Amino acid sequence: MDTPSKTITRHRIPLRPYLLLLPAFLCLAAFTYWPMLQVFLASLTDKKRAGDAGDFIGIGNYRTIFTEADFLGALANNALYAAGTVIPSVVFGFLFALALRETTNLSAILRSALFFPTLVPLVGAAAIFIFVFMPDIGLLDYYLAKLGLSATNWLGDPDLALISLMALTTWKNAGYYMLFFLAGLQGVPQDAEEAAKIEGANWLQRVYFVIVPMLGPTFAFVVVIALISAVSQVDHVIVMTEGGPNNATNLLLYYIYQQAHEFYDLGKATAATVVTLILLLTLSFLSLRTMERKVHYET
């Protein structure tokens, strides 16, 4: 029979795991949660610049931005931009991984070539694409002219400017997502594919019914980081269009940048930041829940 002292020892809470987690928690609290709390508190004031005290105005900034055409336009642009970058980037990344799944000298070279755009800083990529999209003398118009097509003002046309930014983002991110799918494909059992092949499934059927379900966790992860990328990158907007023409490329982060550093309205900038974070967290949560329900877990 256990003595009272032994019983107390058995139910003692182990401290070592919490002590090991303490440095990471302190870093998160200092550099993530505390700044987020400061941003939220600033969004409830009429603060104009960093260092100002500002008066408490409650949800006044939130009411203002949700009645402001610029913010609603940026929200709509960002939704289009996310749809126009996440879907093609993920699809191309998956197809690249499927095509280069086998490890050969040629596939290693092609993988490196497709991954190369990821290594180019976004500002540098934007500078390159300014030349590509330049009217009349740009690389794209040069080859289109050889096909008999007239010159197009890709970055100056409100109907084409956002699509041009989407093309840049897709070019830059597809190779990066390919790496995750290549890693995921290593975990797909060959037996399952061989069994499907014996049953008479063609290549497309094997991809749709065998490979895609088994890559559910990979798809969920890649979609979430693609969504974060679509909301958190603004360098190319600043370099290529500055939100124009006619606010056609004004994304949420660029709107926040303008409010904070051009219009000196920190209250509105922080309110828009809080709204963006809530949207991002909601989309990430829904994406993970939706895609993980279709996940096949190997036993």
Contents of the next structure:
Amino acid sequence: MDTPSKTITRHRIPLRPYLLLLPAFLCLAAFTYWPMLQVFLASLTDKKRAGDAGDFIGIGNYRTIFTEADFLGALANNALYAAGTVIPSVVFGFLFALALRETTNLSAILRSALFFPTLVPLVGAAAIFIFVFMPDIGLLDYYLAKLGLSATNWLGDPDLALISLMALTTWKNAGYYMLFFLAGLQGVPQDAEEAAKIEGANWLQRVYFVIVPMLGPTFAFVVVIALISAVSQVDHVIVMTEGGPNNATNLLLYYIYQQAHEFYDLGKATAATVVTLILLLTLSFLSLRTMERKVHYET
Amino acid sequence: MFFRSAVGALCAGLIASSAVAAERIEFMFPAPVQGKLSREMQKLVKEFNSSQSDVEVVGVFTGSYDETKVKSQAAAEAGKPPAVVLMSANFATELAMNDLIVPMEQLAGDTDLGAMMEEFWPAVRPNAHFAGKVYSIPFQNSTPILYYNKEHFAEAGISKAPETWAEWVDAAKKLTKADGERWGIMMPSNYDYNGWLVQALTMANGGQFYNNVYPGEIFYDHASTQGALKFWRDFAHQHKAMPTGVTNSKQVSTAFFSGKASMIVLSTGALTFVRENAKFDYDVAFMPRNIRNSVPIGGASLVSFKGTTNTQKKAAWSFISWLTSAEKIGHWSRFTGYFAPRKTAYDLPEMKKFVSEHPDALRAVEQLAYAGPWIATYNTVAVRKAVEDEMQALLSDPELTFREAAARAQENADKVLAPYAEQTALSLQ
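Moving from the form predicted alone to the form predicted together with its partner chain:
First the chain shown before, then all remaining chains and molecules of the complex.
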């Protein structure tokens, strides 16, 4: 047989890059894609507990959860919770970064102070905030009483409980997002701002027309991680409210946890997981697309 | 980390190969009341381990009752079934139904379980049995009980603890001070506690709450439960003697200690906690009655998960029988405030001395004569949550009627119970 000609070898699929990718792919497949596939397959069965095979019931679980008040409630709560935590924590993070942009001794101290809540584990912060929010004798009501406001049942009132959790999350996350904006601000070229200054743009105009557009990628990234944390963090719900009062703080992940571990319904739990994943992927994709489109590239 | 576990594995291997190896078993336990309990439990485990050389128990603290159920099931699913778990007494039924725990006869060897159970109070026995077999051994039990501030009572001119619901409402109204300065009565309405207290009120209102011989039925939309829902709700909205919204047990005990609440309902398991923290003259009394004196049992029992080896089962039994001996169960009762489910514990001299010094500890035991089993159905937590959600809504929303709430609780609970009912009572040839 002839040795293969050069033209053929050139068209052959190069093996080496795939071989190099193989270990990473195997890890991802074993620990990410395979479990995802299993979750998807389980969501099509009426599996009750782990170890149970369950019968194939098609989209039965999806039909059930979308007619169920608890799941729809959790979905609505999570949407509210996402809006009520992503927007304020990103805005505060940005404003903190803007205010503490210059490195001075004072700003270094303030940055650490604002970053501090990030270092507290969520479950610990939640345990502390139980006492902050305690009606009448808690820290919050103690100071509000000095302003003449009467006791408020922050975690026990269905209209306030979710807002209280949002406040805790914002307190905890804003300092973390500040870090990204501080880093992003380093990349905003001085000359663009100076040019705007010379043209007579005031502070607000400079922030809005120069800094914000240039921070497009940072905003996109921070919004996506904020969204993910709004769906993937549940410690405070478990510690502070267990989804109550009357499901007012029941978020998707807590709903999934309850269905899987307390109510013996893995089918429903996995269906809810799939829905949550799809939502999260769509939202992340959309926010990355729209915000990155606003990215300012240097000419 | 890797190095340490490698060394650990090596050591374990060496120990296992030696002839006098101690059988290592895991014991999961919750501590629903306070952190001190988990430290004391670890002390007991250590005491057991040093008392003999055949068994080594590893104590694992697992948080609340509900969390303990989740964690022990997760361990079993992962192929490491815990040999001994201190489980909320009412969960044994569904764990047995789901074939997750084994009947005690598989552990007990020659021990006569029937005779052993005779030594326990009649009220704690139903929750220990399923399908005619003993599935759990009671260890720490409680009932809801009324704690009250005697100084506030004297100030309001009330001479004795309320015995009926009418007296209870009357006292609560008299004790309340305007603008939330002081509440006449507070009761925890967070999940778990909530359902337990709705059951207590329902039983005091003449009801049975759930079918305690068939786990597929619950009686929410019935007069006795409806009345209980209304009674609790009225404390908040009609008599204004209780804060509105959901109040958890921490808030309730803190309010009592700071004098912001004159009467509270808590578990007898909190008795020692209250004794140590109340800086005023307090006392405990029976839960007041409407139709009859009756309360549900609470607390936890020891169960053993399926899938352990025979030697582990034997080891588990030697620990269980040690821990539930009259002496140890009595010690735990004195330390915590839970009553000792084993009657014979009260015959021991230390116990006699203790109850004469602390007569309040006896109140829970006296109330036992009127106690019944705790809600245990198919999928207990989901069934319980159906009424808890409605009770929470009633406490928050003054417009919601108790009839609407009871009807919805029934509807939601029936949905949860439906698969079981279909497979059993409704499965006809």
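Residue numbers count along the first chain shown, from 1. Everything quoted here is computed from the prediction, not taken from an experiment. Between two forms, the rigid core is the largest collection of C-alphas that superpose within 1.5 Å.
- Comparing the forms between these two forms, the C-alpha position of F285 differs by less than 2 angstroms, with the core used for superposition.
- On core superposition, Y18 has its C-alpha offset by 3.1 angstrom between these two forms.
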